[in-house]
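The form predicted on its own is given below as one chain in structure tokens.
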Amino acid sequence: MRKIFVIAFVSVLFSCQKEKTSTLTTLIPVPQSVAADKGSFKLTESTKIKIETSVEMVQSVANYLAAKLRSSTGYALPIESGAASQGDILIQLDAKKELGKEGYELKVDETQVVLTASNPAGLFRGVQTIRQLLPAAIESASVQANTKWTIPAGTIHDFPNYAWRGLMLDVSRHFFSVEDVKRLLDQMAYYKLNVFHWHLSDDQGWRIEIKSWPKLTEVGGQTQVGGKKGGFYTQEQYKAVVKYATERYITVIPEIDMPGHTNAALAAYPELNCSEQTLQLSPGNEVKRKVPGLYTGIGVGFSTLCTSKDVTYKFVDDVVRELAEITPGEYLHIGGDESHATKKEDYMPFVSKVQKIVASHGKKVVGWDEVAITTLEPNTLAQVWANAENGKLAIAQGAQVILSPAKKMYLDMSYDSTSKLGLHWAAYVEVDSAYAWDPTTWKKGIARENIFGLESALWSETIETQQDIDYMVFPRLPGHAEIGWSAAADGKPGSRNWEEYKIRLAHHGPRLEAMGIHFYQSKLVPWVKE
């Protein structure tokens, strides 16, 4: 009898504790300012979403919110213009509010929810907070009966710390469908990320249609790591993804890696190679040709464009031109990493020329940190992944950096030695290690004013399916998103608090489950069950 009583008591105590936990205290990323109040707002069948403007983008944000809430509540949630009444949600723009491009103010009391921003992007970020303030079941795809849809009363003032908060997906090692990409964009939006870096070419596959060079996809896009059938995106599919991302206030940054990581292009067009290659077809039967075979391994550093040929720059110009025409964002990524097969005296003038080509098509350049050994064009960003000294070279030229240190932000790194997926050449990266660091103190000589933003990276050597993406991205991505959005725990460098964060993360377990995300359930996190 005593044993049964203790179990029952603990169960009741835990249940009460869950009820006491306000969603105001479990938000990720943590807002800049939260002031709790008494009571809560109840979302009901009579709730309406009101907008006070005819601006199309505000209407779109309202439509997005309504769609997210209708599936699980079953409520109609009509969208109407005009003043809000009791029980309504009001979405409004106010140019007088000094909240920046993505900032917002959210006020909740027992009568209304009022979301205000000076820009539609801020409204969209605030909508993600409204979702997180509701019970986790709000993310379900089907109606959840007998659920009390309440939002705790309080006031939130919020805005991002860094302008660039990104995630990179490598679709070259393994190819992923348009629907897979859109699903990832939805997950990014939930945690207020705003840049999708799309790694579209590498040794194993060329994934974007270039109409002036059709063999890039016809030949270079046909395989992937392991030898299975590859794939590519048509320009129409690319534009559809860009539109989908734009609707979520996410900027697409396409990457064409060069002069290395180019075997797929070299296999498609022999004129881009410098020298012949000896191929052994059978013992004693060798042939020489300029076309390397398609590559399905995971090695790096063996390929290079021929940087001394005019045709190479014609190729680069055509690729950049076609991508620039279908990419509304400011930046194109030119890669530049691990070009071990390119001599330094060839690499440097190549990168200089490519930067000018990108600029000629109205775009700015992002390159992996190795590009900083060259003279950088104005507005070029260096993405620091391996060598902080390269980042410092970029800073010395007046450039800013994006931080993607492999030991902290590479999502293809295994969690530990028992992980079923991933690599560990940089480190094992558990959830606490991914979160508990501060960009401003990461390396001496890289200060806050030098950092344009942060970006997680998912390389896909071992990633083959949508579930694989889920497992490696979550739950590390929410922590990265918080580092990019929120100030350090008390506003001081180095003060990020893992012990506090892991409790908030634990409450996101039911949310991830409701969204159908197959996440890694780290033993370091006391996951909440609902």
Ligand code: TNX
Contents of the next structure:
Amino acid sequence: MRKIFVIAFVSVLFSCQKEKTSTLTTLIPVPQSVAADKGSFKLTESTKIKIETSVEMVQSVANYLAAKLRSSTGYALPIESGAASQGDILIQLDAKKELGKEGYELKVDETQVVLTASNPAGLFRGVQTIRQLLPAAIESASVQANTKWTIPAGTIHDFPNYAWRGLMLDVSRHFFSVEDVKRLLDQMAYYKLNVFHWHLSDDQGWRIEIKSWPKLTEVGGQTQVGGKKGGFYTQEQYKAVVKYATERYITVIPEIDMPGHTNAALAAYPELNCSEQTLQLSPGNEVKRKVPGLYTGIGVGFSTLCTSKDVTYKFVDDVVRELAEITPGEYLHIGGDESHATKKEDYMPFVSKVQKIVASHGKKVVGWDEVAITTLEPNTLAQVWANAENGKLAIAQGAQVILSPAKKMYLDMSYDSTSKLGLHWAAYVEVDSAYAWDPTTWKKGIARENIFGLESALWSETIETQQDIDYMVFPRLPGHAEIGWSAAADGKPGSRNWEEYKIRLAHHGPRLEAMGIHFYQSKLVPWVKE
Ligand code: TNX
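For comparison with the form predicted on its own, kindly provide the form predicted in complex with the ligand.
Every component of the complex follows; first up is the chain already shown.
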């Protein structure tokens, strides 16, 4: 008798505990406003996804949601047009709501889920919230029998803080397949990121087919850091990735890094070099060669395009033209960092000319912060990674900045001294450090209105496999995503609260696991097992 009572008592306690961690309180990024209600919505085998419009983009958001929910629930979840009846999920556009480009409103009660946005992008962001409101098992690839698929009742109003919430992947130091890139785009979408910056060329490899300069990939794409086989994307593959990203409301920004970080191009086309280079084969054994060989180390700052030759600008024009033709996004990234082998008097006119070339093909420029020492074209963005002073130079010229401070946002920085992967020239970046800072108080002289957005960066000198990507990206990326999307919890800059956030992050452990993400199980996070 007594035993039964104890069991009953314990199970009440247990269920109370479960109640406490409503998924409404574990969302990342945290929405701008959440009001919890009593009860919950149950997703069942008779649930339908209703759309009130024949707009194709709404249909594809509905398809995306259905596909995400079908694998783990095993339910049919048909998509039908018309008003929602009891037990349905309604996805609708409402221009009058003025929810902005990516904002949405989600209303859940015991009878219905209603997702509303002014634009399809907002619906797509709201769908990620629906996924996070369901139990973690919703992310499983196979049917999870005996799971109660509930969504807690409540109302969410949500919209992003920053317009640009990006992730950069370096595919030059190590090459990654189209499948790897798509997987990363899926992960980005889950945390409401909207810019994929694709670092397509560097000293170690040229990774995008340029039809008018075929040796860039034939020769320049052959290898990678460590000397193993490299690779490259055909323009068709590039377009497929752009399409995949677009379906997730993610803009692709391709980067061709220049005038430095160009050894792969210089090895492919001798005419892009200025003069002979001295190669040290071994101590005391030096040879002069006009064309450098392919490079498989991890040094930086030793290569430069010849900025005084006409052919260099013909080359840049062709590359930019071909890339612009297959890139629907507004921006192209021209690199510009660490050009230590380029004299300042050569660097300045080069960056000016390249900005004009990009503009002539209808695109705007992003460059690493060093480009701010030159005259910036209107609308050029400076991406601040190392030198905040360069960011201020850009701001003084009326430009906005993207913040990617290496000490906070470089995903190739090791977590701590025991990490097997990563570099640590900027810092060790543990999960708390990556999260607990605010862009508006990061540096004096860089204020909210100067910041167009934020970007995490994964350089790949030490990153070789998809599992390596997972491990460095997670769980730091959700924190960056929250800084980009959410206002600091109490609205005060600099007051992001790690103690509160780490509990929400802990609840994402089972989600990441269900998605098959090989994440770093930081000891700082009290991971929840489900
Ligand atoms: C600096 S960040 C670089 C990259 C390296 C990275 C390694 C930047 C614009 N340049 O070339 O890969 O450090 O952390």
